[in-house]
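Here you get one chain, nothing else, as structure tokens; it is the form predicted alone.
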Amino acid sequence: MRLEKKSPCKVNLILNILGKRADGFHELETVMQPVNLCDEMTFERAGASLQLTCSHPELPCDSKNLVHRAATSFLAAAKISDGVKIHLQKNLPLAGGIGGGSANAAVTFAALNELFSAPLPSEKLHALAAALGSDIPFFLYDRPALTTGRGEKVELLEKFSILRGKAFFLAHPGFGISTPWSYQNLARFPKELNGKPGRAEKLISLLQTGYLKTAAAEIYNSLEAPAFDKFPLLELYQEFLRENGALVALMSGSGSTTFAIAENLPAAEKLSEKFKSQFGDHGWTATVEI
């Protein structure tokens, strides 16, 4: 039996850091929106051990890879000793703040559970995902969500009606930003490190009942402070996108991907053309309908 799965990404419509916790993690509230741009993964029962291959030469295929760690965790929890072969076709940029690696891990949990006839209940999959990485539980579902705690607590939301028909333009500059680096350097920005609680719920209310122009004023990312300080190009990206018709422009997660919301897909594609004309096409860009 062979399974072929899409592994999508996300953007954070808000990422509000609420301070550092005693366990070393950061308390946060964030609204994550699925984005239909995907890596591709295949899974099959084969051989006598876990075998992972990947199309990207910079990604390891051992326990340093989240897919390998997710598969190892699942097989141990399910008490399965059969061999598994996994291939990851990496289409999304690395270290982009769009959750590509986290999604790969979540898809691995779900796909292996399907491959072995569902030995683990959904609650157990969520627990395994949360233990492996803060963003991973979100990708077990295909809906927007409010996530809190260190990111592992997921409250599913209805799709935002005011985003229907809109489109994303995403741009990765060709370099990544380490998530640990972002959080470590956030300490230099006390205001952004200790955000005011409730901003995410306010944004959700506006996205569900208001207008995008009003909601745009509440779209925010605490981690832009250290990122812009070191990489001012990312701030220039946003300024350019807003000046050329973007309804919203924000860095996703810990960066370095910038996303813009456009009125529709043709508008996003026009924005993409202008962006490439201004900044070149050495990085990664994509447009997709929301």
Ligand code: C5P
The other form holds:
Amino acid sequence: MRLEKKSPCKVNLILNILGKRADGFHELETVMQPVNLCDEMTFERAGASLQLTCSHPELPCDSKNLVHRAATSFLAAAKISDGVKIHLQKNLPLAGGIGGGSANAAVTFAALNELFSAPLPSEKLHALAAALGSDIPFFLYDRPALTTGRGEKVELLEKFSILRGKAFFLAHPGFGISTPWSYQNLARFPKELNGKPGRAEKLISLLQTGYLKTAAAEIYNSLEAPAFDKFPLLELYQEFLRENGALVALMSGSGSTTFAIAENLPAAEKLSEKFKSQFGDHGWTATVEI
Ligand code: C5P
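Since the structure above is the form predicted alone, I would like to see how the form predicted in complex with the named molecule looks, so please show that one next.
After this comes the whole thing, all chains and molecules, with the earlier chain placed first.
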């Protein structure tokens, strides 16, 4: 049996950091919105060991790769010693703040569980995913979610009706931002490091009942502070997108991807053209319906 799976990404509609914890991680509240732009993965039972191949020359295929670590963790927990062959076709940018690597890992847990006839219950998959990375559990579910703790506590939400028919424009500048770097440098911005709890719940209630314009005023990302300080270009991206009709423009996760929300797909495509004529097309851009 050979499984073919799509590995999507996300944007954070709000990312509110609440403080640094004793274990070094940061307590946070964030609203994660799935985005249907995908890497592609295949899984099959073959050979005598774990073999990972990847289309991206900069991605290692050994235990430094989250997919390799997810597969190793799954096989150990399920006490499986059979060979597995995995291929990752990387379409999304690396270190982009859109959860590409985390999604690859989550898809690996779910696909291997399917390939071996479900030896692990979903709570176990969630626990293995959380142990591997804060954002990975979210990608086990295909739904918007409020995530808390260090990101691993997932509360699933209904799709936001006011986003129906709207579209995303995403722009990656061609350089990535390391997540540990972002969190370390947040220490220089005490206000952003110690956000007030409750902002994510407020945004959710506006997204569920209000108008996008009212909700837009509440979108926020604490990690923009260190990113803008080092890469002022990212702030220029947002100003330009807002001046050119974006309903919302924000950095996703720890960056470097900026996302904008447009009225519909043609409007997102128009925004994309304007963006590229202003900033060039050396990075990665995409448009997709929400
Ligand atoms: O959990 P994950 O492996 O994705 O986290 C990568 C790094 O990002 C952590 O080692 C930590 O430095 C930082 N991080 C954090 N607080 C979080 C999530 C990540 O400090 N809630």
